[in-house]
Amino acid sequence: MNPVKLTDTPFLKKLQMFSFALIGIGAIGTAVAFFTDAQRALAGYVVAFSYVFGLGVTGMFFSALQYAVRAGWSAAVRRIAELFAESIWLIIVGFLPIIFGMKQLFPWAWENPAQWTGGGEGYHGHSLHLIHEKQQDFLNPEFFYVRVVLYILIWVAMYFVIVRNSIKQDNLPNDFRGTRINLKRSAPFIILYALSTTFAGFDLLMSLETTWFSTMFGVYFFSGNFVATLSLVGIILAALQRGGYLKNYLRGEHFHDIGRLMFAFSIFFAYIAFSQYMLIWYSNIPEETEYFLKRINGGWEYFGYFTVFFHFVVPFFLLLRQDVKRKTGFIIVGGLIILTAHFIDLSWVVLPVFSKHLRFGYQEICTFSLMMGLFLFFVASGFRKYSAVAVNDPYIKESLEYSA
């Protein structure tokens, strides 16, 4: 079979100029907000940076995923979202402001906690004897350097391994080294996956919180990036559907299976969700109950009503019904309901630390549009190198033929 190549395409050219629409007015609002309020600019980035950082990673632990369990319908769709690893140059270098900006984000990151200057009242008294204990064994600055590495390291071996072997394929007719070496070595990284996420979760956002901890806070970020993820392919895939590029490769049972991981995935979110809210309700342990105490007053419950309406109702009545699910149109209303929502809830996660009252406006926006449209040029750029489809993946055949 020969490539699906894009280039010079409608598509490839209408999101590459939606990324360079995304990137200047972005960068622009980015640049005055980080002259006006710098740390309320970081505190935007970080959210932007988590939701970009997801989408990228998680789209090569959905290739994988699909490795490990020898899945034969995906190999249609799966390039999708390893073309979202090619933001991992992105990722990196978007380490670097959270890093230059440690002391404006992380209490941690003073030597004496409570001269951070961030929202709220403060660190006093037993807080700062919190911080102190937590400094001594993994909140620092050194150790964090140190993570911040490791989860590089585990990424970019995961592209060079998972997303560059798929790739290679593409012009080697019969020859699927690749997916062998792929199909040992998914397991593996998807340990590391959950390990280097889960990680990373907790340093860019639970610390920002650095006297609250919650032992379901990985899953919880987790399911809203595999969710978004998931958006994001099935928006893709239909856009691609609909211009007739990959006619000859998707069939309804795709968009269907597509559709209800996304169902299923909403679900899972709220399910863990409400499960964290609910065991640190019921114990009512002042370590605990002080992340949602800052999340339910100030104008910021709105937030938290918008996620529960917009991550999960909305999206359960709207992908329900089994004919829906092969609909591109509703899978592409149903995406970008999702993508708005996991925005709204790691801005839910992040903006509180920083004021007390809702304060949402020009600076957050434009810090993730910025973020958006780097990531959006890097996935372009993926679609005018690389194939949309693994045209010579030994499953390509099964994924042709399926039927649900």
The other form holds:
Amino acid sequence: MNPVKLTDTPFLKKLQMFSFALIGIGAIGTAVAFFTDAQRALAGYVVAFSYVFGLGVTGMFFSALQYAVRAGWSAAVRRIAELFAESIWLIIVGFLPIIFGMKQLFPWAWENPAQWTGGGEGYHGHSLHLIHEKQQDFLNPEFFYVRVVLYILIWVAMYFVIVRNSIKQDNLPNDFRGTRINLKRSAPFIILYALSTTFAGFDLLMSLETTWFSTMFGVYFFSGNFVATLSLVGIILAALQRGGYLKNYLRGEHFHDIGRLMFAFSIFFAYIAFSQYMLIWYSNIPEETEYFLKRINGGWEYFGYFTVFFHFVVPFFLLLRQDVKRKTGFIIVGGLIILTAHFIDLSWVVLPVFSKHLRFGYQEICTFSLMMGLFLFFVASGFRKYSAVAVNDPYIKESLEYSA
Amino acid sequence: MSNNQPFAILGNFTDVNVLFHAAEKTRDAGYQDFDIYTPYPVHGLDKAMGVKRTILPHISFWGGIVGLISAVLLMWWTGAVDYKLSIGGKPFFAVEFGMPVMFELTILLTALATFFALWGLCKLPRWYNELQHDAGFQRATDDQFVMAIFSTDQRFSTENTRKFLSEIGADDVRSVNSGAI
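Write the structure block of the form predicted in complex with its partner chain for the protein whose form predicted on its own appears above.
Zooming out: every chain and molecule, the one shown earlier first.
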């Protein structure tokens, strides 16, 4: 089958224009925010960067997962997730602002963590000093650099093996070497993905709250990323289907499956988020409750309520019915709700560290807009260069004919 | 025993494509009370037969709602009304610690409602089936597809239904009497 190139289609033009608009608005807002309050802009940047690298890396995980389980249905939809990984260069460069702004962001980056300024007077618990001494072996700038390099190496390797092998096949009919390699390599890469995103979540998000720790945090970060990735895949597929670009490849069955995954993983996210909350609520230990105390006071509680409703309750009832999951309109609406809720959720994790009272304005939205615009720009450049469907995948025929 | 009225008329098919078209023709001819027995799941056959979507999901949903409400009432009434015990200074009732029980009971009653509703909708348990002694019918567990049009259907008439089944490509068209052993 011939590759499905979207070059010069209205869809691609719209996507590019949209990404340029986001970048334009975001760049101006971020610059203004950075020169007025650098720390606040960096905090917003951590949210935006975590969001974007979550989408990009989890796109690769989605593809590796399809190889690992030998999934037939997903051959026609897998490529969209793979193209998210085109943002790999953005992810690598994206670590730089965090490294340069380390002393602004992380208390542990200081010799004496009490020197860290943020969040207001006496903001960190009195136990900061004691805990910091025990954490120093892990949370210190040098080891942080080593870990960042390791994450980047893992993700670049994953990109060059999983994504590249899949893309190479587009122009090589009846040559299944790429698939054979990916079938073998996907499982080890899933393990590496699990470790790298868990620890990246610890480093970028959880260590902001230096004295607080949760063993659930890695899977909490993953579950949010995964459902956001599925939602974006669903939205792009639905847009492509509505434009009539993938008429020969997609049917209601594919949207049904994507919708089911979105539904299932929004429940999974709620399950994980609540498990983390309930154990801390019940044991009621000061160094653990500090995290939630900040987040259910000072106006931040509305972010929590928003997450509960729009990350779980609304998607649950919206995507419950079988016929609804097959309609592109509902996939788009559900996906946008989940993507928004994921942004609010990450903001709820990060921003209360830097401000006791609700502080959310153009600064946070503009850094997010900038990073999301750059991400979509890389995805659009992927669509320009590569086929939108893995047309020579050995499973593609199964994907076209299967029924759920 | 109704005289001369058989329980059902059976026809066997060997080709799945012929079966598909036969199912569509039977549906379009207006038959509603008919069934097809296949040795393996044939995707899309339910659409070809015009089978209505099951109400099972709705029963599951309301089973889950009942489970959720009963869990809330159970936790609230036992903890905060009937027998108050202060444990570790925790409130007598709170959504936080009630949630695991709500979750479990929602799932449990969803599962039980689904399980028993499925049995009911499938008319199980059933110890005897009129078709089970028909030698041709037993091929449905091996290598052939069997279509049965039941005499309870409004359009059923022994002569015409037999003719109809032959026309749509069934082999070995035959009547099965109820209680015939």
